[in-house]
Each structure stands twice: as structure tokens, then as C-alpha cells.
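There is one chain below, alone, in C-alpha cells, taken in the form predicted alone.
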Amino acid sequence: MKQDYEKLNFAVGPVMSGEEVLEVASRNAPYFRTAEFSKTMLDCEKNLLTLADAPKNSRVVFLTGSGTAGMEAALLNTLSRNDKLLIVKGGSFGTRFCEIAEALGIPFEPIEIEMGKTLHKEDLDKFEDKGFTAFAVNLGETSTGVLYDIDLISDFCNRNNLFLIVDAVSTFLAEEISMEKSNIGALITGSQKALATMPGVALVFLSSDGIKRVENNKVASLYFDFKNYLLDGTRGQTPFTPAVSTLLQIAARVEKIIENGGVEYEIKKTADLANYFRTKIADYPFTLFAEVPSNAVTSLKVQGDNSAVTIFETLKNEYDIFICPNGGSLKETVFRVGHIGALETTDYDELFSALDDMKKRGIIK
């Protein structure tokens, strides 16, 4: 059997990387307190802001940590106990936003959404003019594959003058996201998703309003204080030792995205893969779980006596293929297949070949 790192990987992160990233990852990490590294990071920030359609005077914080680190740091730096936060809670990561707010002592109220369902206008109506100051949402709820309507959310936030925090960890470069159009104050993503580099870096995009909140907020943290990152970032540096190799991979990957045609190309590529997979998977005993699925991932509910855990374990152990399992109440009934990273339709053909063989063997009924 192949080692895990050689498996065909349809997880939603870490994902498979392209040659431009793997080439950088194969090198030793260089010393980074240099003019050359600073220029690379300044160029990278400029390119990222372009991809996010960020408004003038926006910045990117490069934080060494996971996507959850980005979520916590974004709330820590832009909100305080004087805020009143609304959180969309429709899966594991909406729940995580709630856990972070509770840990930080930020007053919040969840908008409870049934897992697999999307957010509707009537879910927001009862929160109109209720004194909230901020809104947090996982735009793509990775645990269920659901995509929320950013226009619906943005309109609500604009009417109610709310500071909008968007976790786009699994939707950046997979869905259309414009910080300027949607008036997003803080946008969070991670290196291991559609950026398709190694894990280790959370990126937090801040609009000028977000930067003002950071500057006016006193946080009880040294490592996670964005003031230091914004200051050092003006010269292309970070206040502490970053995940140097991953940052260089991000810089190379972003250059390649722009060379290939920009964010529109990336979104179309991901959407085409998702459509290819969803068309062919209709012939199997699974149904789409997400009411509105994200381009980044397809969540599937097994039918009859099929077990999502058995399907995951069999593909991993006998076919050298990773899909994405679920946990909690969805463990036995739902699994996910990603569409981000260095994937092609031929990779999905290999997955379907394995599923066909599992049907012949009676593993899939």
C-alpha cells in the first residue's frame, strides 16, 4: 500500500498541490529577514488583495496557524466585550465561531440553521434593528458543504450597520467573493484550501474599517495582536518567525493564478469539476446533502444500508484514495468530496472506477 502522502486526495484541505507549489516546498526554507523576502511578501499581499477585490487601503495579515487561528484572531482583534455579535450556526465551523466568541467573552447570539440547509431571509428578519454590531459567517460551511448567500448577508449587515466577518477558508478562489462589493470588514482564509499550498498559514484580509477596529482595540495577547503584524507588514515582514516555506508557496501560487487568468479562471475550474462530479455521482446510492452546495465541496448522504465510514475507510485502505469523512451525528451518513486543489476530471474518473468496484464487491449497495 502507498504511504498516505501518495494517495489521491479529494479532501477539502489539505489538498493536492500543483508543480509550482511542490517545487518551492522541496527547497530548504531560507533566512527571511532579508530585502528579497520582504519584496516577495509585499508583492504577494498586493496580488492577494487583487484576488479578493479588496477596497483601497486594505491589508493582509499573514498569521502562522490554522484556519481556526485566523477565526479566533479576527474576532480577538476586531471585536470586544462592547460588541454584540450575530453568528450563523449551521455546522461544525459555525459552532466554532460561537465557541471562540464565548472564550473571548464577546456577547453573541447564534442564528440556528439546520445542518445541510442554507440561510434564508426569514432567518434574519427577527434580528433586524436589535442592537447588534457585528456579524460572523462561514461563507462555505465546510462541515456540511453548504454555501450561504453573501448578497443576502451583506444587505442585512449594511441595513443594520454591522461589521461583517467572513470565514472564506474553503470558499476563497472557489466562489465569487468581493470584499468591496459585499462590504466585508475581515475576510479569513487558509493556505491549505483553494490556495493549494501546505498547511500552516491563516490569512486575514482587513478593510480600512477592520484596520481601524484593530487600532482602537486593546487585546490581551502578544502573538495574536494584529497591530504588530500590520506594522511589520508595511516592510514585508512578520513580528515572529512565520511558516517561511508556506509563505513562499503562497507567493508562487498567487503569481500562477494571475498568470492563468485570475480568480475567474480558478472559480470556473472549480465549478466545472464540481459539476462533472455531481453529474456522474447521480448514478450512485447517494443524494446531495447541502441545500445550496459550494463549488469547493460536495457533501453526500448515503442511502439504504450504506455506511459513510465504511466507504471512507475502504477507499483509503484499499484504493489509496482520500475522501472527506464527517463526524458527530453525520459520521455514518454523510461524506464529502472536494473540488479544490490540483485535481482534474481524470482523477474523478479514478474515484468512480473505485466506487464501481466497491459496488461489484457489495461494499456499496
Contents of the next structure:
Protein chains: 2
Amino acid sequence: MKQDYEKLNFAVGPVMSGEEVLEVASRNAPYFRTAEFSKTMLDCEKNLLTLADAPKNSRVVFLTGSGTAGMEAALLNTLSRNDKLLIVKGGSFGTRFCEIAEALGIPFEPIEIEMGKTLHKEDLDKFEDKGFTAFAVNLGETSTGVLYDIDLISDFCNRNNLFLIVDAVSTFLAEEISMEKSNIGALITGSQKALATMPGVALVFLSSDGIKRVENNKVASLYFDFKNYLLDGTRGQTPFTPAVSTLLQIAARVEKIIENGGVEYEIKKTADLANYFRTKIADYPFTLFAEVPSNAVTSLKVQGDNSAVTIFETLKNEYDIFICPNGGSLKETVFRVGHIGALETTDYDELFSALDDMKKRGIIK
Amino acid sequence: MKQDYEKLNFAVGPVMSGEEVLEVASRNAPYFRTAEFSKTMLDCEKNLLTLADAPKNSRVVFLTGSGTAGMEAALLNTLSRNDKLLIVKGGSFGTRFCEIAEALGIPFEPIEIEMGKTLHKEDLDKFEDKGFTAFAVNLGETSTGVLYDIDLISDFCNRNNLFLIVDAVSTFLAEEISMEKSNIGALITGSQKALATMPGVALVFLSSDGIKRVENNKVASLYFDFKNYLLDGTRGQTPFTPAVSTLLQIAARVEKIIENGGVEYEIKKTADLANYFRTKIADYPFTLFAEVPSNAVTSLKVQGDNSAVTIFETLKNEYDIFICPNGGSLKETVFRVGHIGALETTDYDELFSALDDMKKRGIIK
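Show the other one: the form predicted together with another copy of the chain, since we just had the form predicted alone.
What follows is the whole complex; the chain from before opens it.
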């Protein structure tokens, strides 16, 4: 059996990294309170803003933490007890937004969506003109693989004058996202998804509206207080020792993406892999679980008495392949296969060979 | 000029990593919701508790974040508005504890210590029997290189029945620390100091008293809520995607330390380097700034019209060596040289050669 880090990894984060990232990762983390590091970070921020099609005067906060730290810090900094937040709750990450709002004491109401389903206009109708001030959505609900309709959401927010917070942890660089066109106030992503660097950094993009909310807010945290990050960020620094190596990996990666032709190239690569996989997987006893699947990941519901957990465990232990299991009520019936990170079509061929073998052996029925 | 990551680094975090750490760092971060990763983490926690001489039933929380995240989360989880906290304030990190307590609304009083001085019995006398419930100290005040007297502090806390929180970010593995003997309730360290792995993970050790405080507390945060970490930690997991690579580096590093002979070996290595450096540096126009210097770092005050900033910049740009500059009021007069990370006496010889050359060139007078 191969070591875990040698296995072919179709999980949805951490994902496999490209050569340009692993090279940076293999180096010592340098001392960083220097003009050189500052310049790298300022260039990196500029590149990221381009990739998110961010409007003028937007900024990026580099927060050392998990994606959830980014979600919490975004809510904490841009909202208060005087807001009334709508949250799309269609899976684990929608639930997480609710738990964060609850913990922070931000008044909110969930829009309950059946797992695997997307958000429809009818789901929003009853929330029109109801005094809400903000809207939070996981654009891709990573737990179910569902993509929500950003245009539908953006129109609703514009019409109701809502501040829009988008968790794009698994959709940034995998789906078309324009902060400008969709009037997104805060956009969250993480280092370990399509950015394909080591986990441990959350990125929060703020529009000028978002920045205004941060500046007018007083938060009960030093570590999460974006005011300090925005201030130090003007000179390419962070208030506290960041995950220096991961930041340098992100800088190298976004430079490479821009060299390769920008965000369109990345999105197309992921969409092509998703299509390649989805076309072939139709021959197996699994059905697409997501009503509208995101490019980043395919969630599959097993048919008959197949077990999602057994498929995950067998692929890991006997074929050195990681797919992504589900938790909770979907544990036995749903598994996911990612399309982000350093993956090629040949990697999927390897996965299909393994699945074929498992069919022959009767592990997949 | 060498690249930043190739320079000889005497900064006090990030520091240079050993081979066993860089090897792990160079690998892909594997999928981690597995029995294999859980086992590695449970072993790692056990090893860490041994290194901290933690009493029975202690635990370690692995928090993805900077050292400051560890400081904030420790205060947030173990204290409340009903506590009355004493904070040793003798430099930037003592000040940071105060800022955190302020942000969290925890009532506190600072013990003001002149920068460069240590804590004396007389500093504590006026706080005896004054209704305090907790005590926070940066055992090594990294900004000034001062080591405080843990026995003095521990006796004071035991006598006054105070819950003791020790920031050991730069002293863990560099000074003798026994959670058990000193009755430490919460001990904080970071991945990028003497652990010498990539920055981005804070470790918070909790004694059973500390755990009790966590369990009886309700915190206004999801990300920082230790209850979730303690629960998932029982099976070697974390509630949110952690900095997987850094955790695996920590696991490899502590295994190596224990192989090498344990914490005593690490402390001796650092103390020996500090002594080697301090003996030789006596011939240069710098004086020791710290009344009681910690093993981890030597802070030096420049004599005459020497400039600490110029020395830092020249070493960086012309000799490919990082020392650690100071900020604020000490910027022009104090610099620091670290003794943690993958350093050898020959590295100091290289530093002294550079200093000698700078003397010849009249940059050091």
C-alpha cells in the first residue's frame, strides 16, 4: 500500500498540488517582515483580485486558518446584531453558516433546501421585502456537490438591497465568479481547494462596500479583526505571523494561473474533467446526486445495496485512491469525486480501472 | 543575492526546519479523514503531552492559525466576563494579551514591566489577595528576549488560587517547562518556533482544570470553540480542515525529538547555541538587552551610534543572513538573534564573519 501522500487524490480538499506549488512547499519558510515578501504579497493580492473580477478598491484579507475561519471572520466583520441575515441551508456548509451566525449572535433565518437540490426562485419569493439586510450562501455546497444560481441570488440581493456574502471555498477558479457583476460584498475561499496549495489559509475578498462595513464595525476579537489586516495589507504584511509558506505557494500558483491564460483556463480545465468523469460514470450503478452539479465535484448516490463507505475504504486500502466520503445521513449512500487540484484525464482512467475491478470482484454490484 | 528561503535564518520564527520536516513539507497534503491520519495525530498528541510534562488527562488542541489565534482562543475558552485576569505586560506580546482581553471583554489588570526587565517578587506583591482569578504570561517575552521566572509565577498563582495561562510560543522545547510542577492550566505554543515546522498551527495544551473551564464556558465563536476540538480530538481529528501538512510535520518532528532523547536534549542544544553566541558577541559593540535572557533568543542593544536597522538590512542584503529586527520604540537600538530551528555553531561562525566584515567596512562602529 502506498503512503497517504502518494495516493491519487480525488477528495475535495486538500487536493493534489502542482509542481510549482510543491517546489515552494519544500523550502524553508523565510523571515517575512521584509520588502521582498511585501512585494510578493502585494502582487499576489492584485492577481487574486483580477481572478475574482473584483471591482475597483476591493481588497483581499489573508487569514491564517481553515475555510471556516474565513466564513466566521467574514460574518463577524461585515455584520452585527443589527443585521438580519438570510442563509441558504442545503447541506453541511449552509448549516455551518447558521451555526456561526448563532454563535456570533447575528439574527438570521435559514432558507431550508433539500439536500442535493438547488435554490429556485420559489424558495426566495417568501423572503422578498422582509427586512433582511444580508445574504450568505455557499455558492457550491461542497457537501452535496450542488451549485446555486449566482444570478438568481444576486438579483434577489440587489432588489432587496442585501449585502451579499459568498462562500466560494470550492467554487473559486472552478466556476465563473465576478464580484463586480454579481455585486458580491465578501467572497471567501481557501488555500486547499482549486488554489491547490497546502490547507491553512482562508482568503476573504472585500468590495468597497464590504470594507466600509468592516471599518464601521467593532468586533469582539483581535485575531479576526479585519481592520488590522486591511491596514497592514496596504504594505503587503499581516498583523500576525501568517502561514508564510502557504502564502508563497498561493503567490506562485496565481502567477502560474495568469501565465496559463487566467481564470477562464482554470474553469475550463475543471469543467472538462468533470464532463469527462460524468460521461463515463453513467455506466456504473451510481446516479448524480446534485440537481445542478458544480464543476468542482461530482456527488454520486449509490444504487441498490452498494455501500458508499465500502467503496471509499476499498479504493483507499486496495487501490491507493482517495475519493471523498460523505458524513451524517448520507454516509452510506453518497460519495464524491473531485475535479480540482493537479488532476488529468488519465487519473480518472485509473479510477475507472479500479471501479471496473471492484465490479468484477463483486464489491460494486 | 540568495533567495529569501536560502538565507541563513536567525529570526525567531519562522525558523529553519530540519530534513525530517522539509521532507514532509515537500509532499502533497493527503486526504485526512482517515484512520491513518487519526492514528498519527493521537500519537503526536501523546508525544507532545510528554514533552510538556503534562499531568494525566491533559489534552492538546490543534488550532489552524497564528500563535495569536492560540493566545486568543485560550483566553476565550478558559475565561469569561466573571474572571479577573492579571497579565504580565513587558513587551509586544504582553501588550497583545491585554488587547485580546480587551477585545473579548475579559476584565484584566496589567503588571507593567519595563522593557528588557524581568518580573520580580516586588512586582507581584501588590496583587496578592486582590480577587484575581487568572494569570497570563508570555513565559518568554519574544519581543525583548526576556525570560520570566515560572517558579515565582506558579507560587503566586497557587497561593492566590489563580488559573495559570502560559504563552510558551517561543519557550516550549527551549526552556524547562512542566505543566504538572508549575500547575499550568493552559499552555500555548506555535508550529514555527522551536517545533521548527511551517507557521500556521497553534497548539493549546489544557490540563484537566483547563478542560473543565472549557466545558463550562459558552463562547461567541464556532471556529475557536475548543469543545468541538476536544471532542473530535478524542479520535485524532479536528472539526475543520486543518493545516494537514503542518500537522504531519509536527508529528514527524516530535517523533524525532523523542528519538533524540526528548525535551532535555532540545533544551540543551538551544542553551548551548545561546551560550556559544553570547560568549563571542561580548567582543562587539552590543550589550545584552534582557535582564534574564531566554534560551530561544538573544536581544542586543547597540552601543554608540550603531543602527540596529542598518545591521539587519546589511546582513540581509549583503551577507544573505536574517537576524530579527525589533519594531516600535526599539527599532533603531535593539535587534535579536535566535537560537531555535535547525541551527549549528558553524552558522554562528558565519554570522560572526559577516559582523567582522561589517566592522572592517565601518558599518559597525
